[in-house]
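Starting off, we have a lone chain in the form predicted alone, written out as structure tokens.
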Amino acid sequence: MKSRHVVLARRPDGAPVPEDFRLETRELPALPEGRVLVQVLYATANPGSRNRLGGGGASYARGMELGETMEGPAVGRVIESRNSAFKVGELLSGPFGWAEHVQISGRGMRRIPADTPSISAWAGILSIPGLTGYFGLRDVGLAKAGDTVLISSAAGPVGATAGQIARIMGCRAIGIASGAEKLKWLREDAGFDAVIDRAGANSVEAMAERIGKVAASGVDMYFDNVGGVTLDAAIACMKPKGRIVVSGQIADYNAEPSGRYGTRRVYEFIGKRLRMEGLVVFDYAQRYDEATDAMVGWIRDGRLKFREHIVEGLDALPALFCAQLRGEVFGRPLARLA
């Protein structure tokens, strides 16, 4: 059997463009004795692949090599198997990646049940974005009924995801984002509390400002997936006792080392008595379960929405991938394979 894959082709120089990467196809050998064939439905351009493609600078998982398929999260069926655990026919969740068809093992794989709300979801909100907005929001953030919550990049899949968790737990969700049609989807229908628009707020200074019309009191937790002049922002509008969740830091993905803001607030952590900790989702692996069972709840009653921008063909990833770091793109990034 042939497959194509898109591989790291060159690293890139800068913010990341289509040419970085290149499209393969490849000979699968006959299936051996314990793995089983998938053939990937959805493929996801994850936006938190940008900082392994360095080579050697990722922070939590190894740089990708030249020549490597393109790793993130995927939806896909069994076709062929010689491993006992699983059936031809099966749904499956997991790390396939840029590819139209994979041999696996089978670990870590998480079974698609048949009467899912939505098979794509567990490539999305059922899968890496929503799991971090579960954790984070009540693991790391430890939010509890009557907090104000401050989400930035709000309209993303992980923003969004733990806005609502946030509304369902009882806290005030505020939500930053930019663009008229994200602004007003965070309001009217993930149910937001409060937005503000980050455009045009380029310096700390004034997303403060925004940040203090609608959170007058101060802000209980912070989740942050932008990192810059946001965080320091918001460290600045932070309660006393406050926590900082940090998920992402969009803001400096594309940025050399020297060149990466940072925070330049940390003075504020000692008066204020503030809480800084980062966000690793595979760390809750055990329990993702737990969560996918508590969102699909929520799915269903319609207390959580998501969106989704989906593309057609694997040959689509690597613009799709390069759109959405420049914000391009609203909802999780999918291309549909088969």
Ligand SMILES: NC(=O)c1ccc[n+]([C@@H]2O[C@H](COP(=O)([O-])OP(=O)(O)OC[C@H]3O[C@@H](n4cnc5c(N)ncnc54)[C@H](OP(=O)(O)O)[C@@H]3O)[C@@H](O)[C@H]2O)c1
Given for the second form:
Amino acid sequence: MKSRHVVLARRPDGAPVPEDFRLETRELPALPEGRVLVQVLYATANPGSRNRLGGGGASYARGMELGETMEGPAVGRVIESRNSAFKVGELLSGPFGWAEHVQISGRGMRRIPADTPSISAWAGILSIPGLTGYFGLRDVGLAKAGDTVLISSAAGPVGATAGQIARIMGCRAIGIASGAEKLKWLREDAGFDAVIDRAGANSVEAMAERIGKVAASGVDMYFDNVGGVTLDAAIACMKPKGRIVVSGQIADYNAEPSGRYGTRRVYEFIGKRLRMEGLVVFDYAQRYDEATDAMVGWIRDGRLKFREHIVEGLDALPALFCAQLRGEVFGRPLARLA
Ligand SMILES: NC(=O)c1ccc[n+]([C@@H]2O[C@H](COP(=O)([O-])OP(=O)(O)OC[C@H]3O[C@@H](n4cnc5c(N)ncnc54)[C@H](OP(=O)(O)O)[C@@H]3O)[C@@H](O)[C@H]2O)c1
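Any chance you could show the form predicted together with the ligand after that form predicted alone?
Every chain and every other molecule in the complex is listed next, the one we just looked at coming first.
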């Protein structure tokens, strides 16, 4: 049988464009013993995938080869099985990438329960972004009731999950995002206590002033999804002994190493005794079920909301990924393939 894939055609020069990717049709061999054939239902990409494409960026994960199928979490259905652990018809969540069909061994796959509140959420809030929010907030950020928690890109899937879990844990959640629609959703649907518009706050001083207005006594924990001047502004607003979770640095993803902003406020770490720690969600793989069980419960009882931005077809993925990195997507970007 034939399967269509989107592959990396060339290394992006700065911000990726759809022409950096190419559609290919491949002939799949007869299914080998021990493998399952999965039809992908929803495919997506994480902004951090930019770092694996070369031409700028740097990642904790392996760089992608030219001609390789673009990576990304996905949801699919088993349509043929030569592995006794998997039955035809079962729904799986896994890193299937931008492909219509994949042959996999089943290792590292997660089964989607038949009674799930949402199938597509297993490529979104119940997969990498939601897990990043959950473990970043709790295990790296050590959130506790009463904390003031500041979150950048708060309307994105990672940030929105982290902020709502912070609220569930009894923290005060402050979200930074851009645009009236996102800010309204954060306040009225996701229940953030306060929101800050990023638009127009292009300097450390301007952003610090906005943070100071809604967190006059300071920030206990900053969940950083973006880096750049927002990070330095947050550092300026931290309370003594504050904690910073480094989840992502999207403001620097398209920059060459010499052009990255990084942070210019390290000196404040001394006087304020701050702590800053990086997060790699895969470190928590043994505990994914704990997080998804908790999040499914919160989705069911209405305390955890999520948004999706769904487009149709594999061909739409390159433009969707590029739009996500430009900040033009509100919600988890997903392509429905079947
Ligand atoms: N460490 C890990 O294990 C791990 C795992 C998954 C994801 N992540 C990281 O978590 C972060 C959030 O991921 P996500 O999937 O939820 O995506 P996301 O937050 O929706 O990312 C896109 C958003 O980033 C914001 N943004 C874009 N350019 C920006 C800039 N120059 N300065 C400030 N903000 C900018 C925009 O939101 P606004 O315009 O509303 O600000 C944009 O809509 C990403 O950095 C990602 O790489 C980390």
